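Consider the single chain below, provided in structure tokens and representing the form predicted alone.
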Amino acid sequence: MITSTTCLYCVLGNPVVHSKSPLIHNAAFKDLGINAVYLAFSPENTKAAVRTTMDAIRTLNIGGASVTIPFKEVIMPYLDRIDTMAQTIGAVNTIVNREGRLTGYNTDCEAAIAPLRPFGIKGKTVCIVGAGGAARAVAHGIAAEGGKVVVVNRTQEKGRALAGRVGGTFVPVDRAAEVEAQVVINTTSLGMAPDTQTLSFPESALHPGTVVMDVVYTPMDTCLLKTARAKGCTTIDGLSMFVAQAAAQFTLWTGQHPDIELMKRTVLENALGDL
């Protein structure tokens, strides 16, 4: 039951209707007996709207927020403090509110790299599709593990900037088919519901043995992953990263560790329509 003492948390994104974050965080709150509720908000993608949203978090004493596309970078100037890791990456996916002071963190980086480590990263050419907030976290993690980063992006300015930031190289999207990579990671929203048939990376550049990861988790079996498996690639869906980054957020907000298996089950039980 929601009362005046119930703590509010939220996800900020646009679009955000597809997000499973409310499902898993509310399940974790209930499991641990925490009097809190987590909702989805979709502010307009303007500076004025972002500023107003940050003010609202302070005014309404919202305990924390998850941040997704397209706000991971643009919210940073409106925070009171940014964690060193998030500052280095240049993107925030988590906000913690402590008595009106908003601190930004990034839990995407470790969550994205962990599923890739068993396949090896050091010395491998890793193609990252996209140059937004998620791409920044992934690129930072790959570079830190000794991988060779290749950024493919529609906007050349952003793509070149990210590649330069991590000592990688940039390839325009119209030359993506020329990329020869051992690992391919889609960090864009391409292939996400409702546009599930959109392929984020050329089929001709996928070869047997390539490890292909998609951060999109709605649907979990994206067009990219289906195509990659048909070409003999090893695939990694977005569920592991999604749950891992969410669990880390939950701990930052509450100081407690949620049941990760409960979070995974919650997503799977509510994703049947996406499969």
Ligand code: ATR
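Residue numbers count along the first chain shown, from 1. Between two forms, the rigid core is the largest collection of C-alphas that superpose within 1.5 Å. Keep in mind that what you see is a predicted model, and the values were worked out from it rather than measured. First, how it differs from the form predicted in complex with this ligand.
- When two forms of a protein are overlaid on their rigid core, residues whose CA moves 2 Å or more are considered shifted, and residue 231 is not one of them between these two forms.
- Here residue 53 counts as shifted, since its C-alpha moves by at least 2 Å between these two forms after the core is aligned.
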Second form
Amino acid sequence: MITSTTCLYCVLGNPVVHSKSPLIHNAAFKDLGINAVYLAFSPENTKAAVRTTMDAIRTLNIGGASVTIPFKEVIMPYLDRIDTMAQTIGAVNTIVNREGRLTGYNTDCEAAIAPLRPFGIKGKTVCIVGAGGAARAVAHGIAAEGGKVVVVNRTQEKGRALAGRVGGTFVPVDRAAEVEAQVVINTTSLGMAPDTQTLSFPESALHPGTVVMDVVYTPMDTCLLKTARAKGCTTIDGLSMFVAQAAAQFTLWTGQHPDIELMKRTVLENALGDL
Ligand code: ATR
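Return one more block: the form predicted in complex with this ligand, after the form predicted alone shown previously.
So here's everything in the complex, that chain up top.
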């Protein structure tokens, strides 16, 4: 029941209408009997709106926030403290409000690496498609585990910069077919609804045994994952990573560990055809 002591949490994104975060965090609050509610907010993507939103979190004592596209980098100057890993990655996906002081964290990195560990990362060539906030989180995680990073990105400058930061190499998009990688991770929005037929990595560079992961989860079975399976690759869907980063946020806010299977089930049962 919502009462006068209910704590508010939220997701900040623009657009935010397709976000599954409210579904899973509210399900976990209910499951653990925590008096909290989680809503979706879509501020304008301007510096003034971002600053006002951070002030609103402090003023209204909002307990914390998930941060998604396009705010993961732009909110950083308006926080009071940034955790070391988020600082290294250069992106924040989680805000925790402790008595008016806002700390930024990044739970994307561990969430991306965890499903790949069983396949081994050390010494493997890992191709990361994209060079935005999600790519940085994944690239730092891969490098920390001893993987060799290859970045493929549309904008060469950004791709080169990311590869340089993690001791990896850069390959332009038009030469992606030449990449020989044991693991391929799409971190771009290519393949996301409504443009579900766009392939983020060339089919010819996928081989039996390649591990292919997609951060896109709308749809859950992306064009990349379907193509990869048809070529004999092992695939990891974006929902696993999405739920893992959300569960880590939940723990930062509440100190409790949510039921990950419940979170996953909740998304699947309430996806309303999105997945
Ligand atoms: P996120 O924080 O989710 O990573 P982002 O920082 O906006 O989001 O990064 C999005 C990434 O997807 C970028 O690497 C972007 O490529 P550019 O660096 O060239 O902008 C990539 N991306 C998005 N849409 C794309 C498209 N239509 N074709 C190719 N790459 C695309």
